[in-house]
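Here's a solo chain for you in structure tokens, the form predicted on its own.
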Amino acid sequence: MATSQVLTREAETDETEVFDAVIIGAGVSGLYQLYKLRELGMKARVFETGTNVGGTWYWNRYPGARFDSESWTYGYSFSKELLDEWHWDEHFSAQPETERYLNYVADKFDLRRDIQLRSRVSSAQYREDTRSWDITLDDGRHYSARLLITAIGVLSAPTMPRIPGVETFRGQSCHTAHWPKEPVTFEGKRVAVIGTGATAVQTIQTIAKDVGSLTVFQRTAQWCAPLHNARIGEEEMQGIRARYPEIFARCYETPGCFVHSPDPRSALEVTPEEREAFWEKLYAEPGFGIWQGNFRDILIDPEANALISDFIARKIRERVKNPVVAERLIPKNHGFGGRRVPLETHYYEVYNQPNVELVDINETPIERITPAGIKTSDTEYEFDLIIYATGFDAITGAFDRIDIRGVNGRRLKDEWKNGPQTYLGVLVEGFPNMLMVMGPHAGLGNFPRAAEYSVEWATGLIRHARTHGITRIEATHAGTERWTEHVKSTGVGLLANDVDSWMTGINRNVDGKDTRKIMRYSGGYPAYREHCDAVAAEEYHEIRLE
């Protein structure tokens, strides 16, 4: 079969537009996947729910939203021209600049002509007779494609808390992931924030200076560390551009694709004085060094973890003047690094303000949202604005919100009810010609660094299929079992997998998400790439290619 014919569809009816590939999502990974499919000469269409491109950086425009990865490690690496043109304003870019960057990329590479905005995919059904996917949007429009590629993100399905009365509140309210585009004023307002995760931390520290009063409702305290952001001048940016090959090579070799990698020493083998000095140094440096560049054993050895947790706890007590509030802000149910560490700028100092109150809802639970505000077990608060920083149905949540059905009508949500099962985080048995970019059980970390590799690997598989006359790509049962068991084995001994968090599939605001599951590959990105590269080098022998 000629290359131009394989993985290519002919129109079946006048009503159904046909593509070689449909990509769901126009964020970081979806834009790059479209770029790579264009290189193969494929007819592709991206369906994006929003009114513009950007994915995470389109939706999450809440106050203070910004990177916790260094900006100059976050941008795409595939185009030297793009790298030479773009000037990052800050070491940790704020949401408006990141959104501008992704729009710049879409324009520079003329990607918009293949992107369909305001188009939410409601269902996708595999058809064995044509070896293709039927895609339906929520407005009823239908499309067909040989390949279905999901680029729907890891944290893209926001969840509201299960609190009665949410719809009765008479003031303004919103989830951080659905922040309005029009400006929101805080001056003189009585504001509530429900949640204290990374999103809440950024929001709280940003709005605290403007509000009339701020009440923070906390269920789970977080271990936060300083961001230490700074502006980037032209001279510094020129130096960064000169070092891009070195920077990306560094990200390529570290477990989380950051510029930080674990120190080879054990926290237990150095003297207390050396340990303290090292931690003081990391605490004073920008970025994730305190988490990703710490002693090699703080995330796996309970004794080492207890020591770093005690260090961070002492920092919180130093920064928060009220000892009762400080103790509430110190986690008691997990050690440092057991959850993804939020990076902050004067977050803890917010609680020294006389107009800021911290409410521990483990002590006084929220009973309901009222027309005037929030009622807890001991009092009722009145608010003008309620901000729900209640997180996401992570990793599999965005899949669950699309009715994806494979061979014989098998529903993906049902198949993953007890936890995802994938091959390399890219393919799913029983769902042929569906490829996931950054799917469950793939390597996670500095997102664009990981996503670029994921896109390139998927593109390599597609290229191989087109060259060899393949029209059906599917994970095998044996390959899926081996990979899923390997993913589980890499999580053994990792303290984070013993903690309830989005990284272990816990979200008590979602039915069926109340037991821990291994959701991501924990063996580090170099090991993940080694596995994937070996499969490609052996011509994808563990994948069913027909």
Ligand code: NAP
Given for the second form:
Amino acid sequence: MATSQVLTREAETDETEVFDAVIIGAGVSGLYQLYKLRELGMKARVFETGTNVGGTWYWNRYPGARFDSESWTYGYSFSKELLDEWHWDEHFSAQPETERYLNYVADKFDLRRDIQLRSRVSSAQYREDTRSWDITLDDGRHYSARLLITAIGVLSAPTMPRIPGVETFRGQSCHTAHWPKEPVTFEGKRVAVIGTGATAVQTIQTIAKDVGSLTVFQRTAQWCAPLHNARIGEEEMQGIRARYPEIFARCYETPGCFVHSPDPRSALEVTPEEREAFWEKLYAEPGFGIWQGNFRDILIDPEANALISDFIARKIRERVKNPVVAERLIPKNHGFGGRRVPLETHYYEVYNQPNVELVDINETPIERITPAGIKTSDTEYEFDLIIYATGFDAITGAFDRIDIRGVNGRRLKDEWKNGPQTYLGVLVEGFPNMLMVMGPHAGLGNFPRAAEYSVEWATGLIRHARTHGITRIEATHAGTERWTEHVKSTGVGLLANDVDSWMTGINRNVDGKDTRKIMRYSGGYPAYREHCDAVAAEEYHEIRLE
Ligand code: NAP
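Please could you give me the other form, the form predicted in complex with this ligand, since above is the form predicted on its own?
So here's everything in the complex, that chain up top.
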């Protein structure tokens, strides 16, 4: 078979349009995957639900949405020209700029002609006879492709809370991930926010200055730390451009692909004075240093973790004037860093405003949403606007929403009922020719840095298949078992795995998501890449290639 025809599909006799590859999602990873498949000369189509590209940065247009990663570590690294052209306005860019950036990328590399917007994939069914995937959109259109590549993100399936009466509310209401494109005004309005995750923190600190009144309904307090954002001038941007190779090399070395990496010292081996000085320094610095660049043992040793938790608790007490409110804002059921740390800008000070109230719904649970507002066990609140910052069915949720069926009609959702099982976070046994970019078990971190590697590794596998006449790619049973067990072993001893959060697969607004699972590779990106590179170097020996 001629090289160029391997992994390509002949046109079928009916009206079904046929592609070499279908990519689901036009976000950070889907855009780059399309770019890379074009390099291989493949006929690819991206299906995207939104009316424009951008994924996370298209949907999450809530007030205050912005990076917690340094902007200059977040852009694509593959094109020097792009790096030279783009000026990041801020060290932690806001959503409109990032959305603009991803649109710029789509235009610059002429990606749009292969992106089909307003196209939600509702099902994908593997066909053994043609070794291809039948793909159906929710409007009934059908397509066929040799390869199915999921680039559907980690946090892309928003969930509403299971509170009775949500549909009865007569005012305006909205989930943060479905924020309207039309401007929403807050002036004089009585606003409720349900949730206190990273999204809620950004929303609350942004709208607090405008609202008539704000009531925050908190179920679990969060350990937040300052973001310390700043604008980037032309001269500074020039300096950043000159340092890009160094910056990306640094991100490549760190466990989470950030510029921050753990300090090799133990929190317990230094004097209390040294510890305090180090933590004061980290607290005053921009970004995730306090979480990702802290003493090496704060996320694994309960004693070290208790010390840093105490430090952050003291900061909260200093910043929040009312001691009762301060205590409510200090987490009691998990230590610092056990959940993804929200970075904030004057978040705690919001609670010093006389028009802001914090309701702990463990003390006074929400009973229902009423036509006028929210009824807790002791108060009936009236609101003009309710904001649901209630998070996502993370990591596997976006997969569950598509009816993905592999060999013999096996459903991916059923296969993963007790937690994902993957090979390298890329392949799933029984689902041949399906490749996941940033799938479960591939680790979490500074998303584009990890996604670029994920896309490049998947592209390497596709290139290998094309040059070797391979039309069927599938994870082996042994490889899957080994990888899944290895992923579990990387999480042993990590305090975060003993905490309920989206990272451990908990979302009580979704059936079956109430027990903790190992959803991500926790061995750090350098080790993850070492595994994946070794598999590629040995001609993908653990993958069944036919
Ligand atoms: P999240 O961290 O899962 O937070 C959801 C919040 O809603 C939690 O406080 C949760 O309480 C609450 N909640 C859910 N269901 C509820 C219910 N039925 N009743 C009352 N409260 C309920 O979601 P998120 O804030 O959207 O953030 C998710 C992730 O997105 C972040 O961790 C981060 O990785 C990413 N993100 C990144 C950025 C950035 O880069 N700057 C910004 C925003 C988000 P419980 O905690 O008790 O479940």
